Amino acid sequence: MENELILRTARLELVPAAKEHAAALFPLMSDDRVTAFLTWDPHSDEAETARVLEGLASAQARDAGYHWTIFQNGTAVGIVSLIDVQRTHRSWTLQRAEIAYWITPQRQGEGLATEAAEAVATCAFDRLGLQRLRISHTSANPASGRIPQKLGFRFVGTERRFFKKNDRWHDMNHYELLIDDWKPGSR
């Protein structure tokens, strides 16, 4: 299945991440500016992100995630996921799962967190028969919360106070997406 979740759009290819990605991704994802408004601090060292390339995918191994690196001409740019992805709860089908994203600070502004989340989005619904998706974002960053506007997920509310990092409190911005409202190509 995993070739199968190699998705392509017109500038990228997402590839499931794997540890061999950490020397590509360790100048990334140690870069605090990446990390500011994530629940990870920068890495210290190539095999930190080595390791957490492998928790990645072991979490798609289990269904539990799925998470992608974003290459763009064969340079890596960032990580695209669909995180805590649940399918059932006791009689409840839920099938449901979080879209997240980064991209390196030089490479912001170029819509590629947009375009990787819409392949996700459809790969979700069409491949891993997804009802739901939900996109969460910081409102200390205002233009993470863009992606989900022009992607057509609606706006259900601000969580005060959801989080803190580096001494200060943070409101969280909610967005979903139901499949039945999925229209993909439509930005």
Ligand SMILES: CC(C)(COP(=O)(O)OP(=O)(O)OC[C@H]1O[C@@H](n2cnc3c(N)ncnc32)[C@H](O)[C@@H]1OP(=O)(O)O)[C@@H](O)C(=O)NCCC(=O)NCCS
Second form
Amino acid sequence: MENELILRTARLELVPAAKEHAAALFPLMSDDRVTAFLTWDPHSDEAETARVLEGLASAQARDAGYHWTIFQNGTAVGIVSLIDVQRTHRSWTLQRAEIAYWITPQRQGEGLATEAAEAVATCAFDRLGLQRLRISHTSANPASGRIPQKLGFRFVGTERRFFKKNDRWHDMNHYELLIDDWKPGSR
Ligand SMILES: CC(C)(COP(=O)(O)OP(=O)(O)OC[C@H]1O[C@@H](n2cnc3c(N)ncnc32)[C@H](O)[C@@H]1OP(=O)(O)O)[C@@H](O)C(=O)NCCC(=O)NCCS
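Next up, the form predicted together with the ligand, please; the one we just looked at was the form predicted alone.
After this comes the whole thing, all chains and molecules, with the earlier chain placed first.
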């Protein structure tokens, strides 16, 4: 399954995240510009990055989450993920997940997060059996909000005081996309 989940786009190769990527990703994952709005803090050494990547790989093995290291011309530039994969809840069928992403500051503003997220949405709907995707971003991070907008997600609403990081409370904007409305390549 792992090899089948290598995704290719015009400029990028998305490879299931693995601890072998630690040396390439540690310089990026120790950068506080990357983590400013994320659920984790900058890594302090490469061993921490390797442990985190091992956890991400094990999430994929359990169908709990899917994480890809984003390579451009062989250089790691970020990670894109399907997190919070929910298949069922008691007698309900859910088949939903959230797309999350980060790109190294050196390569932001080139459309890479949008290109990676589009490939992941296609994989989620066509290969992983998901029906509904969400993307959420804080109001303080409008660049992140451009990705769901550019991919045709629908704005659902804003949850206020959703989380606090670095002594600041953040409102969270939510977007959703249903498989029926997915038009890959329509951007
Ligand atoms: C959010 C992030 C992933 C975007 O990655 P990226 O590869 O630069 O994204 P793209 O180039 O595909 O699109 C970025 C869009 O945001 C826009 N943008 C950039 N800075 C902006 C700002 N301050 N205000 C509004 N829009 C902004 C860009 O112009 C672009 O939109 P456009 O194509 O309409 O011009 C990247 O900035 C990042 O990794 N940030 C740190 C981690 C993070 O916050 N992740 C998301 C958590 S919700």
